[in-house]
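Coming up is one lone chain in structure tokens, specifically the form predicted alone.
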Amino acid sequence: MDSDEQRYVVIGERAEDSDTIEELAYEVLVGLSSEPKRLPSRFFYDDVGSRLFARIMRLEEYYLTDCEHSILERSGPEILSCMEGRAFNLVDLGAGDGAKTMLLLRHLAEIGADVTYVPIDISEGAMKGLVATIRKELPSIRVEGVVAEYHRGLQWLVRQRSDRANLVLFLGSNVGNFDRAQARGFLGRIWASLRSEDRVLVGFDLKKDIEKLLAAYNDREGVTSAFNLNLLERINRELGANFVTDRFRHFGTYDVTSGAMKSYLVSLDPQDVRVDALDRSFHFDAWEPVHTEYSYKYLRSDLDSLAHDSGFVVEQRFEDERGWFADDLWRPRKGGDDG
């Protein structure tokens, strides 16, 4: 932990991944064993790969970030006054570099609010990087960071802080990295860690034009396909494996059935790959695929049957300009509340 106000705390074993190496280990087992070949999206994001998503969101192609940042600087201050008059945490699932929540900290910094702001993240390379912005811009601000999963983050945040109420912030469309199921799942669990006087603000990728959809995740600049391609790179050094990047290439595509845009890498020819902590080769035919990442798209009906199912009511939705980006506020339904 930091020794200044502005600290983080480690849960897991290690500082830089709470998903532990065994975990990335069996996961590559089944996925590499299985048909078709699959790898989990949230190994994605160890250190590498969490600087690279950075530059993801400032890609001129990456619209989800403008819209959610027009989002929050228009309607800021109507989001935050759910809190209004009260000591809350601002807990901010997946914080990455924080920069959008950046525009919340700021009004909550002018306004004099009772706040700290708990940002959640796997990265502790993120996390220094986010403490440290803080600790510059906004020193009024206090921070309590969480290097851990989701659950875990959530899970420790229950047990420090029950006398305080909590604005959960889960933004830029990560749980459209879920399926239908897991994102009911998901954020049912959100629902379990929450008190009636809690609420959640989670952002949602509208359904729109396909070729806008394409283009986001296809860059130009080939960030997003260094950034899967990561994946297998992490595999090398936590593993032991020996994939050679250039013998697999990015493909992005859209189901329009399922609405979700679909991630993954290609092996360019037949190719055997060693991974030594499993003292195993898995074998690549020639344009064989590894699926590595969903991300759901929603219609607004999508959002309401989501909140319902998964204990939430909404209570106000906020949309950039051209209705491409929501962030709904949701509010917990608990005990006799039927909304």
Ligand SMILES: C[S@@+](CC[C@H](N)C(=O)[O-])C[C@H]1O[C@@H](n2cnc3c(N)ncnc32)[C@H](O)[C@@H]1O
Second form
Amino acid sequence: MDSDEQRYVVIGERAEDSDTIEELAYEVLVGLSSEPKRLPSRFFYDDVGSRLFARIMRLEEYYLTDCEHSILERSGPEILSCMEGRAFNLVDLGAGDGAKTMLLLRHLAEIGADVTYVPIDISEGAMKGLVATIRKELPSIRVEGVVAEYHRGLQWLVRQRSDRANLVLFLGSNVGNFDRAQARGFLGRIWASLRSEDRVLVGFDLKKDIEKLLAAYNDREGVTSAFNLNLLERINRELGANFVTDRFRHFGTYDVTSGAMKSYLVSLDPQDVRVDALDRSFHFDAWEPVHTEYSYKYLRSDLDSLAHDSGFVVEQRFEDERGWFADDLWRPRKGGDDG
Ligand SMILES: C[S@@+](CC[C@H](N)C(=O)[O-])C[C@H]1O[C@@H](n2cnc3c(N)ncnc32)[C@H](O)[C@@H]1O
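Compare with the form predicted alone: the form predicted in complex with the named molecule:
Zooming out: every chain and molecule, the one shown earlier first.
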């Protein structure tokens, strides 16, 4: 165990554990047997995928990062004032490389806050990188990372019944990967884990010019395409499949009715792909799509309903200058509150 590893724990699955391979195998079996075919987006983030996503976040077209960066840069101290004078955990669900959270951590280090940073991420590669960065750049910040799926991370949070308050971050519009019902369920589970003195800060990508959306998910350099295709390469690596990625193309499109950006991998030819771990092949027709990801976009009124329906009160909404992105600070509404 190297010293970075001592600053995070692994709960449940690791990429190399048979559990995760079984889970991936199960999802590939179910997803590629479905009509239309689908693969779940949470398998994007192996080490290669996490590195590709870090590149996506630096792309000019991927406005989400800049928007949220500017919100946290400008309003970070105001956001953090909800925890003023208290010892608290800054819990970062799906922390990734933590680049934007660093803005908050830097401020907390400067004011000498009594904070423990608790990044939770399914990707151990991302966690290693994040822990190393914080140790180097902000050695005074206490880090207790958790490599886990969100829900397991949340269970960990429940077990942490300490006297510390929790400020739970769910940034980057990660919530947009869930459909409306799943988002309500997910946020409801966060609500169930929290006490009324805790807070959540949730990043939402707001509805905007459709051209901006299309450009963000179909970048000119093709990094998003590589990120999407890496899912097939991951299945090749981990399940012994023989996908030829050149025979598929990435396609990102916007559904105005549901407000979802949808990503697909489209088969360019009729083809059969064998998956050794399942001892079977799957047939793809020419131009047959495999759905891989949703990224839902929201109206402000959607955020109000989502907060209400999942048990929260909107305390403050922070938006970037263009009004493209919102970070919403919510308080769990619990018995005894009058809000
Ligand atoms: C879109 S990135 C966002 C990173 C960061 N929060 C930001 O705003 O820049 C998503 C991160 O969530 C993690 N992730 C995705 N699905 C997850 C899941 N089901 N449980 C835990 N982490 C997950 C990925 O590993 C990845 O690092």
